[in-house]
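In the block that follows, a single chain appears as structure tokens, in the form predicted alone.
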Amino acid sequence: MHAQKILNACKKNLIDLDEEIILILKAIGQNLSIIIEGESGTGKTELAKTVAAALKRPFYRVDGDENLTITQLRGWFDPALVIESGFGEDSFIPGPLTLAMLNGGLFFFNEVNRAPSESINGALSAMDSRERSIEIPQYKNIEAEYGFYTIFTLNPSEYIGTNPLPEAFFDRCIRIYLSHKTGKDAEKIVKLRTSCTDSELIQKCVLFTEKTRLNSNFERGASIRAAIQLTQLLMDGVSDDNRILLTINAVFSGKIKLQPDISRSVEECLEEIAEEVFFVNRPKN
């Protein structure tokens, strides 16, 4: 498919990411691995999935955690089948990395810095722009089919429970950074995801979400996912102040984190922002 057609297909689902899409397509064309870096809710996964769909390639996802092993990535031998037929194709259960290589698809490794370094090292030869292969002990050397490529994501703001990534890993990748969409771009995304036709409501939900990221009471604010959820829950025309506050608390209370020295409750801080966004004309107590 022509690059412009792929870009146009991606733009139906992504807002203001044209340059990032073009860079990813160029990297894929040169067999370069890609790191998409950004905080939660900046669209890392959506970008990868959309490109894979536009390219019409299979999507194989792995989520990094401390228990992820090389075997889980590459594949393993079924003991019962080994007894029956020995080590070989009939007894081997391919993992997502191997499947992506064999089927010419996207190997998507989410939150790669949460996985053990040994697991990441196990994927290095597959990531190499020339090698593009992995050796399965007691089986064979797996060489990537045309269309195989790798995308990794990491969240730079989360370090608890994460592992340092090998230098060789970064050496094989290009790095793309995504930031939170704001203003009109954020409103376009919310409209796209919710099909809401109330532009004033969308504007308020986006503004409220942005204020949680700017508010000095919060160590961590909410992402556009919260704006999408808030719009979905209010787009039926809810106008009662108490119901709006209940909805705000339901959406945001688990997504934000207060500064350690703040003595007020999350609900009090959220209501203060609601006064600025949703209840501007409400009489003050």
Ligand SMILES: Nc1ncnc2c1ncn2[C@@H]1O[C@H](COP(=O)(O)OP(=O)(O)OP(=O)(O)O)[C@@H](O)[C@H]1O
Contents of the next structure:
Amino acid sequence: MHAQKILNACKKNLIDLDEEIILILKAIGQNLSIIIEGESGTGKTELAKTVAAALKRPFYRVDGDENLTITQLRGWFDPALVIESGFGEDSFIPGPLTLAMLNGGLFFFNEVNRAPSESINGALSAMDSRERSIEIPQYKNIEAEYGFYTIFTLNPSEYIGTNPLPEAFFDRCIRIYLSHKTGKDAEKIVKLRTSCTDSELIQKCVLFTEKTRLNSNFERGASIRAAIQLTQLLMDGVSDDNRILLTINAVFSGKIKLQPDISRSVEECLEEIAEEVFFVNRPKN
Ligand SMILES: Nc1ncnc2c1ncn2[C@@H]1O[C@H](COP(=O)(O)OP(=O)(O)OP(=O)(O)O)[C@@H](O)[C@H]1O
Ligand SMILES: [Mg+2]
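Form predicted alone done; form predicted in complex with the named molecule now:
Complete assembly follows, chain above in first position.
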């Protein structure tokens, strides 16, 4: 498909990411691997999936965790079939990396920093723009078909407790950093995802969410996901303060984290923000 058409298809589903889409399309054209980095809810998965859908390529997704092995990525031999027919095509069960290579699709590795570095090391030759192949022990060397490309996501604030990624991994990738969308762009995202027509409500839900990220009581604020959920739950026109507070607590309490030295409860801190955003005309008690 023509690059402009792909860009237009992506733009329909992504707000304010035009430059990132163009960069990704250029990188794919040059067989470069891509890391999309950003905090939770910044649109990493949506960006990767949208580009894959616009390119109309098969999509193979893996989520990183500490038990992920290179065998799971590459594929493995079915013991019963090996006894029957030996090591070969008939007994080999391809993993997502091999499938993406054979079918010229996207290998999408979500949260790569949660996976052991040994498994990532095993995928390096596939990611390399010159090699684009992997060796399957006791079988053969798999060469990637045209159209194979790799996108990884990682959340920098989740490095603690996860594996440091090998230098060779970063060396083979270009890195695109996504930050939280704010203001009008964030409102456009919420409108796109909820189809809510009440622009005042969307504005309030976005503002509330942004305030949780800026509030000094919180070590971690909430992402656009919270603004989307809050809008979805309030778009039936609820105006009762207690119900709004209950909904705010339901949406935000599991997503935000208080600073360790704060003696107030999460509920109290959230109510304070609600007063600034939703209950501006309520008399203070
Ligand atoms: N720029 C954007 N345009 C359209 N929708 C967006 C954008 N950014 C975020 N979203 C929406 O916000 C939500 C969160 O995005 P997404 O799931 O891609 O985040 P993520 O960065 O992958 O988060 P996590 O690290 O938690 O997996 C989704 O509903 C997504 O559609
Ligand atoms: Mg994601």
